[in-house]
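Just one chain follows, in the form predicted alone, and it is written as structure tokens.
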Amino acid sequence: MANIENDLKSKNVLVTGGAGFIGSNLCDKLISLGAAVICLDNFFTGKKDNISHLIGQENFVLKEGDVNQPEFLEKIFDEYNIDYVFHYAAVLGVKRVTENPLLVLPDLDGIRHLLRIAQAKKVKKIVFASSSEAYGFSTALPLKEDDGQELIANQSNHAHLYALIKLIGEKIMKTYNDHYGLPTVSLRFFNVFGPRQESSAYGFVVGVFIKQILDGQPPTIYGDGYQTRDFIYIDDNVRLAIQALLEEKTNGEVINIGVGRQTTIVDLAERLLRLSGQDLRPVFIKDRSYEIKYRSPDVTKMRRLLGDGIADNLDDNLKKTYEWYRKNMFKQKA
């Protein structure tokens, strides 16, 4: 296994889209492991609220830009002499890319941009944030990673752009690990969550959620309830993450990060509504086309590479989350 703490002291990483909810927690745990971090971002999802307290530190850099202009971006490369690159910068959401489809597609033109620049500089290897949407509307579970190499093909399966946005972008990313010389390894996020995550409706559900029910309003689920998702803590998935950075056996590799665990939206719902408090019962409202029945990873690939699992402490961390949220519920009005 890697020495986490010797492998990153002193590093330069930069961090695309690090003033998101993921990207924000990631600049954290970097900086307490003794890296130095450049953390980018165009705030176009990203908020300056996440990575306020880091703003005036001496071992954090705040570049406000966007990754697909390369000009910007290769300045960055030659002023700071990046060792590591998690590329996290994308536009997300499920309900702003079924609004705007065609809003995902300059994220290939970040994938290439940013690939191109650090091969050219030898950065030690790049991360990159996929997604369980990955997947499409593949049923056959638990999901494996090597089940997905034909769906770039079947173009059908998959409920928008984004899926397939993420897709190319693992096989570029591949590409220049195979045949470049620049290692990479792309990770497939199941559904995180925890402290700074939106609760708007362009957020997502467990954030969706606590905001109704501190709102005094009953989560509203789509359909039956009975859709499942893998809920990973955001501190789990940047651990992972860290990890797969460092270990040199992913190179290369698309790997599920997740629990492995299947939760319903009516669990979760009826988990919140515990831990709340209050009276309230859902209120369920017609499915969406777009919605993902059943969704769980297979995370063997995952624990045989990065030696390490995650422990199912659902209910202590969505209690975790809740607490944040109901503290710090006035910046989430967005």
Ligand code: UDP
Contents of the next structure:
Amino acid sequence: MANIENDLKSKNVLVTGGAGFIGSNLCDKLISLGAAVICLDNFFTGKKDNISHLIGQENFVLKEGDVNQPEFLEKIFDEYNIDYVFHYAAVLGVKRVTENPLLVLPDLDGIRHLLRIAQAKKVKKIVFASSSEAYGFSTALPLKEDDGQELIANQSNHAHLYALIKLIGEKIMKTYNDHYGLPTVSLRFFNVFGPRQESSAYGFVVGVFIKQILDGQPPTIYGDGYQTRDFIYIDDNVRLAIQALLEEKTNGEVINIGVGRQTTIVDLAERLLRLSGQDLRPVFIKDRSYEIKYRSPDVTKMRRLLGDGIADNLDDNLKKTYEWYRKNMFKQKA
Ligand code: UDP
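Right, and the form predicted in complex with this ligand of this protein, after the form predicted alone?
Next comes the full complex, and the chain you just saw is listed first.
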């Protein structure tokens, strides 16, 4: 196994989307491991607050711009000798991409130009953030990377254009890995949660529920609440992504990144209410029309390639997340 404590010392690591929820937590970890981080973000969904503590640090550079613009990317690669890339910049959020599906198309330009430039500059490896959305409405649980369940294999399984872009991205990554001498790995992230995640109406369920509870409002559950997701804490997601970067045997692979445990949304709401100590009951509202009912990854491949997997301590991690929002929401109001 690669040693993530040592192998990144003095390496130049480019993180696209580095001011986002996952990207900024990744930047923190990379810096703590001795890497120099070049963080790119256009602040469409990324936030300055997520990285303000890093600005001015010796090993951190922020470049504001759009990763889908080739001139911007070329300049970065000319200025810095990039060893590794985490390509995390993308349009995201079910509500946002459903309201405006074409928003995701320019993300293909970013993928295209990044690979072309990275290959020319002899980058050592790229980690591409894909998504569990790649499985679309597949019901063959647990969702497995290599058995053709992806929506592209089935035209009637059409979740979002977003998912198609991720699948095309994975395919391009693999092509460069197999035929053009540029190591890559694609990671299908299941539902990540933790500090800094968006909690607005465009946000994600853990942040949304916590914000509602902190505002004294009941969590709003879509449908019957028996839909399931696999919730992985941000620190685990970040650690596994770095492991995937450093592990040579991941080259050319697509890997699910999750805990391997289904949680219903009702259960999630109850856990959060319990730890908040608030006397509230969830309310049930109309289903989302684009709801995926069950989602659960097969994590056999992740365990084989990246080590033992993840300690399953959902309640502790929800508590840490809740505390973070509590402190930060009060800070914002002060
Ligand atoms: N969800 C909910 N109420 C909300 C937000 C989300 O019940 O206010 C549910 C949603 O129906 C889905 C799950 O939480 O089953 C995760 O939603 P999210 O948008 O966070 O991520 P998704 O997995 O759908 O991309």
